[in-house]
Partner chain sequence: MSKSRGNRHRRGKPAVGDNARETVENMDEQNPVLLMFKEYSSQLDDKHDRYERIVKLSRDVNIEAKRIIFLLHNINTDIEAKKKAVIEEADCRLQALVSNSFKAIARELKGQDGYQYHRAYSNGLQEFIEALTFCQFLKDDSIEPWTAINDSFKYHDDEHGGYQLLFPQYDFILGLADFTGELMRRCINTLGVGNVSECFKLCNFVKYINAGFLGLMAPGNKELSRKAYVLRQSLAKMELVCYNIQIRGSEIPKHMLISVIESTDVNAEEDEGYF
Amino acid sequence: MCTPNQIVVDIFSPFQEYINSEQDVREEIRKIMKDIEKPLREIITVLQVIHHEQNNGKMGEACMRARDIFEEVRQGYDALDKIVPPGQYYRYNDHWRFATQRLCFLAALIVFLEKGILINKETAAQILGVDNKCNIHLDLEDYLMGLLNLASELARYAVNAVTYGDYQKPLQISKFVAELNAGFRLLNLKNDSLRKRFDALKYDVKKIEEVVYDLSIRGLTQGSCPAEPTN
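May I have the structure of the chain above on its own, in the form predicted alone?
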């Protein structure tokens, strides 16, 4: 007959095994994320060329280089997919959520620089290497956060483009971000962090509109007449 103490031991012993197993998984994930974050930082550095006058002509080369570095990212997510237990995506995704959002932003920036269009969720998943995986995927919130980060980067790009004499780029950016803003307004966002980040989009839109308006009143654009920025 088991003593009360033995009963407690029998109940709690498996708990420690579960805790140890979960800690081992998290430690492996942290190691993999270090391997993913290294190329992430490299891609950010490579794409900073868009803000430098002397290197603006090398934009195409920078995009190609960034795409090459994304291969390291895809290898990292391959390893991550093998570590995450089946059906446990949301138990562990706090480890890679921020990095994934940043990588979505970078993938979106590359596509904009190359083609001037908005990246869709499927293409973003392919560039990151999280498409057709068994245990991980590209979460919708991470994709949308990436697009909102893109708007902020393009607002900075619009300002810097003017400083090196590219007066047409802000017009392209203004149209693109306005359409992106219109798309987000179709959504009824209830997620706190996503909603808060979306609220900041209006400031990016206003910043770009002010750049375009200033160019217009100075006669530096090909538009017919200036439109005042929104309040």
Given for the second form:
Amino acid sequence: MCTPNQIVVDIFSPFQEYINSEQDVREEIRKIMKDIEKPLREIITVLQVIHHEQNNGKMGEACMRARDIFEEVRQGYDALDKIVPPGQYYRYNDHWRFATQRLCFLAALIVFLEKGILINKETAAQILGVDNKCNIHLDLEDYLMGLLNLASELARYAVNAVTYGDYQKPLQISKFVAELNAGFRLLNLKNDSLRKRFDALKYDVKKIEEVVYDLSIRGLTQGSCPAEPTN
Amino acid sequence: MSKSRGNRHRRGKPAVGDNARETVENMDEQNPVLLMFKEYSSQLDDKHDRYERIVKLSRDVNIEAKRIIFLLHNINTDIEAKKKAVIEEADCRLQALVSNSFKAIARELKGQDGYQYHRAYSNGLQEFIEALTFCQFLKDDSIEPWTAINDSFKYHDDEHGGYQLLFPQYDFILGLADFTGELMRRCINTLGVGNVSECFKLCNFVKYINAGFLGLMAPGNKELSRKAYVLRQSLAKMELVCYNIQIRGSEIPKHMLISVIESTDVNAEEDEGYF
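Output block for the form predicted in complex with its partner chain, input the form predicted alone:
And the full complex, kicking off with our chain again.
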């Protein structure tokens, strides 16, 4: 017959130790995430300049500045790589999933502003500093979530670009988001959060198309950009 | 599922809004965005397919474990030989689960981060622990610690080398909490056949486990506190049974006690169905 002591010693004490050590790891991770979330917010603020006024010089500056701040993010992920035990990325990834998605979005926005192309997963991982790490990596779904966030931001960008007289930008954005949309339609999404977020993409697409429609119906789409009359 | 997926591919160019359609029609197969997404698509499919395969295996485990529990509940006869035979059969079927279904899950997880797929088989695993601990308890009046069970999930074969099923301690403790529900049911059943000493034994054992749960410090684990709550409810029923035996045991024949208790407020409510 089991004695009460035996049950506690054999069954519950090891479990309590297990919980305690897990809590310790989570505490360390939470500390690191604070160091990652601070530069994350700074980058968001810096990049808001795209909604203010058209000034390509300022935009380039903002991208440079954002890339500088990403250095802090990379240091944070470096520290995270040392804390997460091998093969347990998904045990703890609740802590950094949301921040990683936002950072993917920001990296994608920077690459779009600089080159006008869609960031691929490797580049995103490099900018975040999670490439070639032992214990952490960039989860595909986090990266895809970041791209969907990018589409929403670009829908807003298209509206504001028209406000300050850049009639070319919405066309570029429209083509870019249409390609992104076509890409997402190649994926077989399960009924999960990514699928729900993807379902909202069509509203962004619609918003951007409305902007393009408003421009084209007024003949503003070709060579009539007041900010750059030569174009 | 595969059928709908086939349809999606056959549809060819994806359907988009009017303005965007032009863009998409101008995209050729070599478009870098589409090429990129084709690769991501196969990665996602691979993950989802593996997940679904594990869910299927886990469901098999779940059903078989429930059947084993049902089988074990039938040991109410006092014939020692029959009891032994039932436990042997249950043991055998539990072993079969370890060496078939769980081995298949472990093989799916080999080289993967097990935690990514843990949710797919956590239910089956907990149900299995419930059956296993129930069987162990009926056999030896005690249960094995986590490490012993974890060792049984280590596999080795020539083709794949050594590998192991990820068995978090949470699943063990949560399965253990479910197991106390079975003890409660057994307590009521044994009372029905008039086996009073067994009732006290079962009740005491659940008391020990409850003490263990009360001593845990696990902040923010909802699943754990929910199960601990159910455990306390089961225990309250059993304690009431023991109380009734003690106070009225001499008044009426033992096999009549069950009707007395059922007429008070102990209804052995099923928290889950059998298959």
